[in-house]
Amino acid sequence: MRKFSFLMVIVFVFLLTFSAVAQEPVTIEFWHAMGGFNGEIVNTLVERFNESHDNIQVEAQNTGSYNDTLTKTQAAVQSGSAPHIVQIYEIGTQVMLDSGIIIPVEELGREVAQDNNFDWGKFLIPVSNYYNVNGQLNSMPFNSSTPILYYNKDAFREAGLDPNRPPQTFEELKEYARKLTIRGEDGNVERYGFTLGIVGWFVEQMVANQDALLVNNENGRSARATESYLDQEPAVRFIRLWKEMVDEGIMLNPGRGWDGAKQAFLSGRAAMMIESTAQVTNFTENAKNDGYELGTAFLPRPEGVDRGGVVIGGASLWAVRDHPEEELKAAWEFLSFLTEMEQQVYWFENTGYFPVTKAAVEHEMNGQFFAKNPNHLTAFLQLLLSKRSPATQGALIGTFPEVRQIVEEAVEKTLQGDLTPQEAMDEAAARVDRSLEQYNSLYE
């Protein structure tokens, strides 16, 4: 009897141990590039998921900038330590497609997780359109934004301008900037009419807003891009406007990057600027605290040129292929969770990035959010009214990060007077063509 009892105890302990092991949650790694307050919001979403899923544990890690995250992901794949989900900025799309390391999210949901109830039509078309390549959605839309024009309505009133009629054309932008610029008795500028950081993204957007392409082969959508269109009139005329306004002293050149222009606008040193829609909440709060009224508007375009629209910026979430099936299914659960209306509304209201689903937008409409926050409505209307075309779908370029650097260098050379706008963009186009040739040769 004692021998039997001893065996029963051993069996019981074994069963308890086996049960504990069986109940260990599946752990997945999520790498992202959201820092500061936005990083805290990401962590909150991860905590929400973990609390509602006993069988899955998501471990989120900030891996630096977008460039850092892409580089670290490529290195991790080579060393066999890749995450399950990674946030990659939109211009990394072609590289991710070519990498061979990803599993398209449609394939992940339908074939691996066998989630036949997921609604693939739930996303806003201008958002999903960017990441839809070869007939399927390759990554899950996450933080999406576009640029808009921000302006100080009080400054408009002081200058005798209608605060409810922002500039709609390049010509009006220049005219308004003249009126908004204030010079002291010594002739020095106390407030500029307009400012813009030297950021390649703005050139891309201004080209798309003229319904023009950045590269050939329908922006790299029908075949690999092999030729840059930076030397054509849509890009050149914007650089020309930029140069003319800076030379006239009605536009502040804060140099390369985002921060200089943003600080100039927020401090009142510039009355207008172009920035990401992700800044709407931040800029609105700043205006409220500083006692002025903030206005927003669509991007201006050349007079007589039909409006194309804007291209989605930001980033999406990619699933990395080489992981056990149960971990890939867990990754799908998290990706699917992030697309639910509650998460999308929380993300939008706390960060300013677009909600990427129709249900979240409808919720905000019904809840009068846009009626109470008209500057957010501006961003949505500009996106939804954008023409559906290869120009606004966005370019697929394997060397896109390098292309942006080339464009920024071209703008600098123009503003410094080293080259004319046409010469600078001719040089930039030639450099981009060479980079495309080198990249494409790897995949012939």
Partner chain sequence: MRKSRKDFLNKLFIHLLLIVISFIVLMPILLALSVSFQPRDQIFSYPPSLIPERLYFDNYINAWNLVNLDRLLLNSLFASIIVMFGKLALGVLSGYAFSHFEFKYKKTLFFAILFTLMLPMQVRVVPLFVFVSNLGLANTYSGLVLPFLASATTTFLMRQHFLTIPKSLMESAQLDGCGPFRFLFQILIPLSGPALAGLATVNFLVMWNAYLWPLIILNSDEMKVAQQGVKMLFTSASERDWGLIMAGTIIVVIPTIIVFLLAQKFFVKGIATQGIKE
The other form holds:
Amino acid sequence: MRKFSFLMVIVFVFLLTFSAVAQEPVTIEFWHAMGGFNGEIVNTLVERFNESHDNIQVEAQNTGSYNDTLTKTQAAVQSGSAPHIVQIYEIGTQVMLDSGIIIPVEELGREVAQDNNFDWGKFLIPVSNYYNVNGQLNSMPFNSSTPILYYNKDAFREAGLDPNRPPQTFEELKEYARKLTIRGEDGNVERYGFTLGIVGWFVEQMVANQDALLVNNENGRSARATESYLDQEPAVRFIRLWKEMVDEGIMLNPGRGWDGAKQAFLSGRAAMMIESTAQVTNFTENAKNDGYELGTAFLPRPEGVDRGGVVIGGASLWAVRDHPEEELKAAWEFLSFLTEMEQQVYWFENTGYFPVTKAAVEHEMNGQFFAKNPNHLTAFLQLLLSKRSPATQGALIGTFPEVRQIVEEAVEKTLQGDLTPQEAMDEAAARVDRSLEQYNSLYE
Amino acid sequence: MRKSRKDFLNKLFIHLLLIVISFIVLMPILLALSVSFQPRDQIFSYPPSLIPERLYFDNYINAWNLVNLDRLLLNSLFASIIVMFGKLALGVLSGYAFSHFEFKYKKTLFFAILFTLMLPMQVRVVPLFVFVSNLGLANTYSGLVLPFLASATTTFLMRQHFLTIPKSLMESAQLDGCGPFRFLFQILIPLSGPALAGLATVNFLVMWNAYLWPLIILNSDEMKVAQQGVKMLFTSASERDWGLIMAGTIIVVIPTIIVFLLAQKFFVKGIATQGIKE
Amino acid sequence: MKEQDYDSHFSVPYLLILPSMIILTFFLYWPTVQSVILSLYRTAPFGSRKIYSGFDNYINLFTDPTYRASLVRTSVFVLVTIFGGLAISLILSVLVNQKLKGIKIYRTIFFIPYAISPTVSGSLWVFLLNPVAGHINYFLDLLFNIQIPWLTNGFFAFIAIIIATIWKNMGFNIIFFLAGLQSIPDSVYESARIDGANSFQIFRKITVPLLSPTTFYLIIMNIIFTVFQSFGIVDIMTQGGPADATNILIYQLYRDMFVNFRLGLAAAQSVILLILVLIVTFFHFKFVSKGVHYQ
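Follow the form predicted alone with the form predicted in complex with the partner chain, if you could.
The complete assembly is shown below, putting the previous chain first.
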């Protein structure tokens, strides 16, 4: 018996070695922008895939920020060393479509991999609406998020506000912030009512939330965008509110970027803030540790304006065409694997990014996840209740990363008092128009 | 008696002044050091505490693990040592050529090298990236260090140094039948210890402190260098975790300070006096 | 002519220079030439389009208010940083040029920022200046009862990157100033003192003029440092903001290259900086050859 099992081991080892020699696994390079904790979750997903697929080896690389990843992809393409799959943020969609290097995932799945079992209708409508251009899905939705309002319920109670009735309009936001602001004896603000990092994304979302467009031609979806609407009332109105609240001393301006505002909110220096839904888990944990009650709500909008909704943010996975067919098929295997329910649920519960498929959402509904995590439910309902229109479908702009920066500068100029909100946004719109013209002329 | 007392007070005053200034100069490092040993709640307490309540090492452990600092430091060390020796070797050879030989186009060639003295990486980074990638060297140690190897500074300073060595040495060596390479290796180089040590320090620090090129040429986590670790700490920590970021920053800066302190004597004597005088 | 040279070994000098020349050709000259060529093209992201456009990129740059503002801003940044930095460094150098017990320790401390990278300098200062947990505002609040919005106000953000840059370059400047000071013979000071000059007069009439070669060299090196190496500082501290207040030329170049993906336009900016470097190099050469002449 012993001898026999020993022999078995020998045979097994031999077979293993042999098969390894006979069949080199196909290696797929996957570049992503998930650092820190989220990066570890990506690695876990990749390990799971590699363990269950002997013939494919996915090598995941964190290539820095979203912007770094886009930059490195460009450079790699020019030097012929592009990865197979790359994670690109939502505002890189148009530039990827124009790049001439990608293969739309729908083409990849249907024609290259001939995968007839894949259900193309499995994605949540707001998600597939964003990434569907020219009648097909071009990239695989992966990490999706939207902004929501976070608030400290204990601070609400302290200020005599109903903790279960968060502000719903711009006017209420201002009024609540005023009540929530605490000044010390020396006149310095100890706690601000509200804070918001200077990030272009929030302006885009606030415009969509008023069911308004960011650029012409149906947000650049019926034809290339040629004109920006940043100088129109929906955008300007929000900048004006921002300016007024900061000037009044009821809103903390933490500067450009995400960190300052987050830090202020988490350390109790601000009672309300708007942040990505990807932070729900993080914020909830933090509230638990610091002993206060966290509330979440839909984004406010100006009184008397039609409700639009939020646009899906985050990133999607693109396949690069210039690889052997065998490798492209392997890339498809991996992409398709990520959309399976098990992976989606794991991703969602660990990172806070939305699951992108209907099946995963149903699973979470049935499994009481949302009942136990009401803040996740807020995030989700806001997305599902958003009106379907070009406004909430999201804009397609070739120079979107630059546009975002122009908007951020305009906000800064307004807050510093260099320009009025209207002047700043007029200037921003002019700069965007110029950048669109230059970009479009390359593709005439 | 009175005079020496006045002298003493004078010296005491200067010492006090210098101590105060030293603290101001070192303040960024000292406060970073202090914060790196503090837990979160202490960092965000008001007024901020200058001295940690107790030595809290978690920030170091977390920073170390979060961005794989061991690997990043090893990469930086490896690349910096290669650049240090490589630059020195190339610089010694070409500096020797310009100090001890007369040849056609000497002036032109010298100018061609000197011209690059101040040409920063930023001016040519895009084509450089494409070129290095086309050689298949993106994300490799070779791709990382090769563009750093040629150095006008090292060539120039080695030449200046070699020129200071008495000419009589050469004549006698030549009379003894000593060939040009033997002369270099057996006479010139042994005479140049301090200058070489000084230049080695500079070159080590140039690579260790480089940021833009590694940022562009390296992709995978296991290839990245320590300076990128600093930026990664800013982006990886879920919110600005100052204790952790400062702990990582301290870890990255310690080797540079050690190298500098060890070689300070050579560096200050060898380079500073020569760079200007000639 | 000189008999001590190894004239008989005709090929030796070329062999000695060859390794350096190979590296320089491939990694310096060639990419630099490529930058110039690329600056004449309008390019699309991913290189999917490349259209020859002559000097359009340059014209676009000089008609763009953003770029022109960045030029002016960079000049101010360089001037303030160099004069502030050199003044502080010179004073500190004179202080540590005294014969005093333990003076070497102070010198070492003053040299230390030299070894620190721009990235680390940026990281240290962004912490010190941050409004929530930073110490600078705490001290200012304690002493003068003011809170400065260091990184959210354009003017103060500009000051902040100047502080970080001066601090980082200080070690280098002090090393060179000290070397210059030590090369001034004691006899010069002694004779001045015998003639009845006071410390300030000595400093103004003897130290400063005798240090002028050092100062000139440092001005040149500091121009290069502040124009190019400040990238790491700006990238960590402000990313060019707020409202472009710290968007210096090198950062604008980086943005056009890596955020806006206009390679041609970025290349044109490289060429403009290249011209600046050439001008500086020219002055440096003039100075070097003058120095050799004196010998």
